[in-house]
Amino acid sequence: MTSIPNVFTQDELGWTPWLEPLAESELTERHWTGLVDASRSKSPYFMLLAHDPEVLEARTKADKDIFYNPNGGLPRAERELSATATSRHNGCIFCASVHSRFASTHSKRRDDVQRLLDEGIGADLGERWNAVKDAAVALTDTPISFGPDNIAKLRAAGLDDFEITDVISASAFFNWANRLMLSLGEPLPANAA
């Protein structure tokens, strides 16, 4: 029996679906168009979402523009950012581990990624990451505790209104898809996937 991950890590997870993915045989033109990227059909989460292709491929372009625009806003590592800091708030160790990495990666700040991983929400990581965390973790607070005070907070801190935009795109996709990502399977250990 695979014993399912219960740490946070900034290590590969693998991901098993409780409901039948798609196999790569039974794709017609309509999924792949969903799948958006041909790479993801060796993904059981990605087949899994693509029996409703339409709505995978709008989730997909949705996360693109969030994480890969590059065209202005906040830095690709503070994005990941608050995708780790709401993966972690609400339990997703899978998708904690794979925004973390790109965490890790786009900033050079794999200790302080790990802390948050390790401490949790209250982990201290500097001004200017404390306030785009507290602001994933007020966006992701069940009822929602985000207000003015994370605005002042994220402002005092250096970012500009489109940044802001960005950590509140960020985390709001984050809450949808690690509850999406918790009640359609679990985590495993990589080589178990």
Given for the second form:
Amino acid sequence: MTSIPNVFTQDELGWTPWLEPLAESELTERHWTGLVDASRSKSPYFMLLAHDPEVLEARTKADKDIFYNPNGGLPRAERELSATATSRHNGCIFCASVHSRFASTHSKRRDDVQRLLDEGIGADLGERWNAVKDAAVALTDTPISFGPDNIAKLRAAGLDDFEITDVISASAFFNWANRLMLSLGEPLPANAA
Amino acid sequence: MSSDLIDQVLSITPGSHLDQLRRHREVARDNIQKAYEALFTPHDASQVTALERFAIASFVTGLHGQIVLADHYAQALSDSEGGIAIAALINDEIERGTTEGPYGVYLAGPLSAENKVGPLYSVAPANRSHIGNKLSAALEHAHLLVFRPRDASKAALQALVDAGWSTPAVVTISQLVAYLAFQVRIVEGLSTLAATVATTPGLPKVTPASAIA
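Having displayed the form predicted alone, please output the structure of the form predicted in complex with its partner chain.
What follows is the whole complex; the chain from before opens it.
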């Protein structure tokens, strides 16, 4: 009997759905298009979302552009920081595990990332990272508490408006992703997946 | 020419500052719109009807207090067949359901210290008898996802199934609420950014990296 992870971690976790994903034998051309990458047919998460393939396709393409587009804007590490802070605030242990690892890999600041996971959204990560983290957290509040002060702090930390837009997009996107991951299944220890 | 909803609700004109910022991530921009179209003019509306989609959207954006989108979806609901009959009821439920999030309870362990309790929403009995158990269950699930996503559970998902929603319907409803949580934040974030640009004298004009490269 393995136990469900109950702390934030940078370790690799598994995830198991609470509803039946599609089986590969059920996939039509419409589903394959929705999966975007054929390899995603190996993921129970994407195979569950493939029940609504048009939405999945748009979700996946938006995700990739917001996080992977290398053309200017915010460094990848800080897009991942925005995603991690959002996931930490919403309480998505699975999403935070994936994106904290990416934040660490791209920033080489694993200890700072770990402090965000351990101490939570009040962790002091230095001026620039605090500005990104606090903006992501304010965007995650409902009602949204993001305001001119957040933008002033981001600008004071040296971010231009293209970078600020990436902070907003990454946090907003994880307010989408967290709600799917949290509500359609649960994390597992990696070796139990 | 623009049929993009975010451009419409924020009155973004071609070549403006926000237009440049959005077009810097053109694939995301296009697919945010495509997701909206896939959710509200779906390929298959047999599992979740247009009326149900707009009722949930009006509720979710109203709970967020994001006025321009709440107005958009309230109007779309009223314009849907049968929508006028429930629009006032949805407004009533928005008032009843409004609170502050995220809150919720973690699985017992070190994170229990961060547990934050808050209201557990359910549709008012009189309204439930009017819109039925099925749509009521969807609104209750939407409230859970909006304000206390960490409280999501297998039992909460089962409540949707028990109310008569199929697995594809549950996936669509989950995407709908999650997408709207995203959309309100994009709109709120960009409008806040635009407002500070207008009030920050001497802000240096930024050039998109794509124009430099």
